[in-house]
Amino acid sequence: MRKFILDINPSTGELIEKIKCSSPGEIASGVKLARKAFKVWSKTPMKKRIALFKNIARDLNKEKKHIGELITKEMGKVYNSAVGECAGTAYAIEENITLAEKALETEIHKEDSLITEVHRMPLGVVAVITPWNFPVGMPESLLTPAILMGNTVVFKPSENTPLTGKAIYDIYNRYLPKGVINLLQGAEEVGEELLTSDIDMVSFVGSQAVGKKIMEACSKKLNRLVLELGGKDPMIVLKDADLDKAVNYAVNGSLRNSGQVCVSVERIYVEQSIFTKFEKMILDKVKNYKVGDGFDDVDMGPMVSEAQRNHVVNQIEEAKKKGAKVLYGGSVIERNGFFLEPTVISNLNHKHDIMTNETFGPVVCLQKVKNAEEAIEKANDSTFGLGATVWTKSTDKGRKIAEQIESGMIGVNQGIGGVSGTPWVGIKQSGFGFIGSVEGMRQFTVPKKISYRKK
C-alpha cells in the first residue's frame, strides 16, 4: 500500500500537498470508532440530529469561498461554479433534513384487530466513497442521509480532492459526536482495505467499473449497497425542436465542468433534416468558449488529471481513425496543466468507442438519425441508463418518447433536474439503489415490523 498521494493542481501541474494515506491500522481504528459511536448515535432523537445538521449547513455556506478555492485548486472547476456548488450543497442539507423526517415516520397498518407498525432502523457503519467532480455535493448526498438516518460513517474522499474532503469532514465533525464521522485518505488501496473491514454498508458514487468491483467485494458479507455509477446520456433533437434552446443545452451539457459530470450530454442524435443547421449552430457556440485556469474569467477549466485527459484524447483519436470528423478542437492545449480543447465530432456511429463508453470530457458528439424511432433505438443501445433528454416543440410527443427511453431520469425540453424530493436514479448499469428522496433516505435503513392485536 502506498504511503502518500500527491495532490496536484490541474491548472499548473504543480504539487499542492503530499497527503499521507491511511494505514490498515488507521482504517480499522476508524471503523472501530464508528462502531462504538453507533450505539449512542442510533438512539439520538431526530430533533437533536437535525439541530446539529442545521449548524453544518450554516457553516458550509459561511465557508463556501474558502472551500470553493480548494475545489478550483484541486480539480480545476471554474471558481464561481465551485462556490455555487458549496452554496447549493448547504441548501441540499436543509432539503435532506425534511426528507429524513418523513422517511423515519412510523407506518401504521391495520387489518381488523391486527395492527402492524413499520419502523425504520439504521444499518450500522456505512463506508462512504466519493468522486472528485463534485467534491462537496456528492459527499453530502451520501453523508447526510446516512448519518441523519442514524448510521455512523467512514468517509474516503477522492484522492484527487483530499483537501476538499478534509474541509467537509472538519465541518461535519465540528458538531457531530466523536466517531460519528471518520476520515480516511488514499487511493484505491485504501478503498479496497475499507471494503474488507467491519462495515455494514457501502455508499459509492463513481465509475461503472469500480462499482462492479465494490459489488463483488460486498457480496462476500452481503453488505448493503447504494451505487450511483456512470452515464452515457443521450440527447434526442427532433426536427420541430427549438434549436436555439437545444444548442445551448447541448453545448453547456457537454462542456460543463470540462465534461466531467455523470449526467453530461455524451451523445446527441439529431434528425437528418435539421442536422446540418444544428451542427453549424453547435460550432458557432463552441468556438466562443474560453478555456483557462478556473480562477480566471473562463468558461471551462482543465481536466482533473493527465490520466483523465489521456482517456478522452484516446477516444477522440480512435473515432478519427474509424472515420469520424473532428470539426473543432480535439487537441491538448500546450501549456502547464491538463487542458484540452473543447471538441466537436460529427459523422459518428456506435462503432466508435466515444459513442458507447463513458467519456467524461469536453466533447460534443453528433450523430445523424432518420427519425425519432431510430433515435430511441440508438439511445437505448447502451449498458448505461442514467439521464437523457428529448427536444421537440410538442411536449406530449416528448413525454411519449421519454417513456420509451431506458434511463432513470429524463428531461423534455430541459435538463434532467426535477421537483425537490424526487429521486436521483440510474437504471441498467448506471446505478444500484438511488438517493435524493424519501425512499432514497430509507435505503440507509432496514424496516422493522412490530405486530399486535388491539384488545
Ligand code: NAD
Given for the second form:
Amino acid sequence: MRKFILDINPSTGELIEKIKCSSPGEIASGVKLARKAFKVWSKTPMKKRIALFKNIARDLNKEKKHIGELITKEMGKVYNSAVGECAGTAYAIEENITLAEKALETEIHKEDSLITEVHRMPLGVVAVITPWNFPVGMPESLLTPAILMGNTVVFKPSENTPLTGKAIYDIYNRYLPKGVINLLQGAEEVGEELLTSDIDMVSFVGSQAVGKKIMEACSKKLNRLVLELGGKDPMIVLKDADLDKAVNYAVNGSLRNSGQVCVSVERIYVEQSIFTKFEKMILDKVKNYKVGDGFDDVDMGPMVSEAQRNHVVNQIEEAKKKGAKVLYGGSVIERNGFFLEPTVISNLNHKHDIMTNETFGPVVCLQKVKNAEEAIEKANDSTFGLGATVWTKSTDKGRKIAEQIESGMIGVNQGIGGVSGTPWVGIKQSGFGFIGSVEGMRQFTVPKKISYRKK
Ligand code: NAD
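Follow the form predicted on its own with the form predicted together with this ligand, if you could.
Next comes the full complex, this chain leading.
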C-alpha cells in the first residue's frame, strides 16, 4: 500500500503537498468511531440534525473563496466556477434539508383493524467515495443525505483533491458530533481496504469501471450501495433547432471544466441538412476559447492529470487514424502542466472510441445523421445512460424524442437540470440507485414494518 499521494497542481505540474495515506489501522479505527457514533446520531431528532446542517451550509458559503482557491490549485477548474461550485453546494445542502423530514416520515397503512407502520431506518456506517471533477459538490451529494438520514460516514475524497476533501470534512466535522464523519486519505488501495471493513453501505460517485469493482466488493457482505457513474451524453440537434442556443450549449457543454463533467455533451448528432452550418458555427465559437491557469481570465483550465490528458489524446489519435477530421485543436499545449487544446472533431461514427467510451476532455464531437430516428438509434447505442439533450423548435416533438432516449436525465432545448427536489439519476450502466429527491434520500435507509391490530 502506498504511504503517500502527491497532490499536484495541474496548471504548473508542481507539487502542492505530499499527503499521508490512511493506513489499514486508521481505516479500521475510522469505521469503529463511526459505528460508535451511530448509536447516538441515529437517535438524534431530525430538528437538531437540520439545525447543524444549516450551520454547515452557512460556513461553506462563507468559505467559498478559500475553498475555491484549493479547487483551482488542485484540479485546475477556473476560479470563478470553483467559487460557484462552493456556493451552489451550500444551496444544495439547504435543498437536501427540505427533503429530509418527508423522507423519514412514518407511513401508516390500514386494512380494517389491521395497522402497519412503515418506518425508515438508517443503515449504519456508510462509506463515501468520491471523484475530483466537482470535489465539493460530489461529496456533499452523498454526505448530506447519508448523515441527515441518521447514518454515520467514512469519507474518502479523490487522491487528486485531498486538501479540498479535508476542507469539506473540516466544515462538517465542526458541527457534527465526534465520529459522525471520518476522513481517510489515499487512492484506490485505501478505497479497496475501506470496502473490506465493517461498513453497511457504500455510496460512490466515479467511473463505470470502478463502480463495477465496488459492486463486486459489496457482494461479499451484500452491502447496500448507490453508484453514480460516468456517462457519454448525446446531444441531438434537429434541422428546426434554434442554432445559436444549440451551438452555445454544445460548446460550453463539451468544454466546461475542460470537458471533465459527468453530465455534459460527449457526442453530438446533427441532422444532415444543417450539418455544415452547425459545424462552422461551432468552430467560430471554439476559436475564441481562452485556455490557461484557472486563476487567470480564461474560459478553460488544464486537465486534471497527465493520465487523463493521455486518455483524451489517445482517443483523438485513434479517431484520426480511422478517418475522422480534427477541425480545430487536438494537441497537447507545450507548457508546464496538463493543458490540451480545445478540440473539434467531425466525420465521426460509432467505430471511433471517442463516440462510444467516456472522453472526459475538451472535445466537441460531431456526427452527421439522416434524421431524428437515426439520431435516437445512435444516442441509444451505448452502455451509458446518464444525461442527454434534444434541440428542436417544437417542444412537443422534443418531448416525444426524449421519451425514446435511454438516459436518466434529459433536457429539451436546455440542459438536464430540472425542478429542484427531483432525482439525479443514471440508467443502464451509468448508475445503480440514485440521489437528489425524497426517494434519493431514502436510498440511505431501509424500511421497517410494524403490524398490529387495533381492538
Ligand atoms: P474513479 O472511478 O477513477 O475514482 C473515483 C473514486 O474512487 C476516487 O476517490 C478513487 O480513489 C476511488 N477508487 C478508485 N479505485 C477504487 C477501488 N478499486 N475501490 C474503491 N475506491 C476506488 O473516477 P474519477 O476519475 O475520480 O472521476 C471521474 C469519473 O466520475 C467519470 O467517469 C465521471 O463521469 C464520474 N462522475 C459521475 C458523476 C455522476 O453524477 N454520475 C459525477 C461526477 C463524476
